[in-house]
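Just the one chain here, the form predicted alone, laid out as structure tokens.
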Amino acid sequence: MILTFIIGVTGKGGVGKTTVSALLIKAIIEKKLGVILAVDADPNYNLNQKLGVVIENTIGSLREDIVKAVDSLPQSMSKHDYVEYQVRMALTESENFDLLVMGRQEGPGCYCYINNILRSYVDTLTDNYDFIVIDNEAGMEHLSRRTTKAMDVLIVVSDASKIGIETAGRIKKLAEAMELKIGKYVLIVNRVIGEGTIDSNFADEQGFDAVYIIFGDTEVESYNAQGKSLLLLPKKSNAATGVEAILGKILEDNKNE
């Protein structure tokens, strides 16, 4: 059985959390660390664009169709088997990673039974991967519903402002209040303009296990503006090398425990 390392990434809108998620995936690929499942759990999903892949279906868009179909299935197919088949249809496979987009829940009505099967299957699916990178919304709705297993690390991304860092601290407290099983909490202050432009003491006071900085990168901004895959960024990219170094420190810390 594969010992899967699960990384969750969250943060308020506009701080670059999806960019950080994509760059983490890029680093894992380039380091040849293992098989990756990327999960986009933000209803306003765009991780696929930053990874340069086209998606056909999301779990959210399939829910309503599944609800309509499960009561008229042939006797030879169980509800669980049918849901599993549909989830496989929503899984986008590429050369270096697989991508599962959760999306929004479509339509009214009760989805409890289907959601339970989905959670069970997604948890089973994750056992096939060495790494799982989950791009979450700031409210961490999917985590609160226990869509995924316990995480080894939750990365909260912030901009360099004091308000942004304080918001990151509140997101950490939200995760703690949910009693989620999280090994470590990491703060990444993103798009820092230069040395001394953030209040390091204030960042440390938010109670994270580690605080890291990613300096601003015009090349990343250009790629995002043009809709180009961040996997194509050159190795000299400041943001890419910064995220790669952060990943290395996270994995090293985990190994030493």
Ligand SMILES: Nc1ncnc2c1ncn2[C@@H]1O[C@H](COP(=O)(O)OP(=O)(O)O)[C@@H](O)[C@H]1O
The other form holds:
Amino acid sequence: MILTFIIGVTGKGGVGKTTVSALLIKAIIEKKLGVILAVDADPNYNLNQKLGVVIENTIGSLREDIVKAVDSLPQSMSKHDYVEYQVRMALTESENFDLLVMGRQEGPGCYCYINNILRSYVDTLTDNYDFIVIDNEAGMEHLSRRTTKAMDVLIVVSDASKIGIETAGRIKKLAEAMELKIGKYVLIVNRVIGEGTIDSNFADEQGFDAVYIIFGDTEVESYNAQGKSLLLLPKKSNAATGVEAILGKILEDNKNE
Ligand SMILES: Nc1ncnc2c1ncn2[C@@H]1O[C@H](COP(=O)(O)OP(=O)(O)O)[C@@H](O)[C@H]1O
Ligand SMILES: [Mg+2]
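Could I see the form predicted together with the named molecule next, after the form predicted alone?
So here's everything in the complex, that chain up top.
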């Protein structure tokens, strides 16, 4: 069994969660650090676009079919096997990573049974990967549902504003109050326009284990505007280099524990 390193990315809407997730994946690929599972846990999924892959199914879109089918399965197939099979169908495999898109829960039905199987399946799935990067939707309550596994690092992304950083601090406190199993809390202040333009004392006061910044990057902006894969960003891209350095530090800190 591999020791999977699980990174969750959260923060309020539009701060750069998906961009940071995609750039983390880019860094892991380029440094050849291991096998990656990317999980898009935002119902308005778009991580696939930033990674340049087309997806056919989401767990959400399959769930409705699963509910209908589980009661009329042939005797030879257990409900459990059927759900696992469907989840495998939702996994998009590409050369450098696999991608699982959770999607939106459709319909008002009770999905508890299926959600439980899903959770335990995602848990077993995780054992096949060295890295899991989870791009979350804004709002903390969703974090706990995806997997029962501990997260090694929760990255809270913020814009460079004082209010934004304060909100990031609040998200961290909420995660602590929910008693999620999280190893380290990391704050990334994103789209910083220049050294000295953020109040770093204030950022430090939010109680994160580490605080990093990523500069605003016009290349990232134009790639996103064109819907181009961020994996194709040139090596010298500010944001890509920044995220690669941050990942290096996170892994270094983890090793030194
Ligand atoms: N470091 C950056 N430099 C420039 N633009 C950025 C940067 N990070 C994110 N953006 C832009 O901000 C917008 C929102 O980013 P996104 O990653 O989709 O946020 P979220 O997933 O938090 O909603 C995108 O249009 C993206 O191009
Ligand atoms: Mg997003």
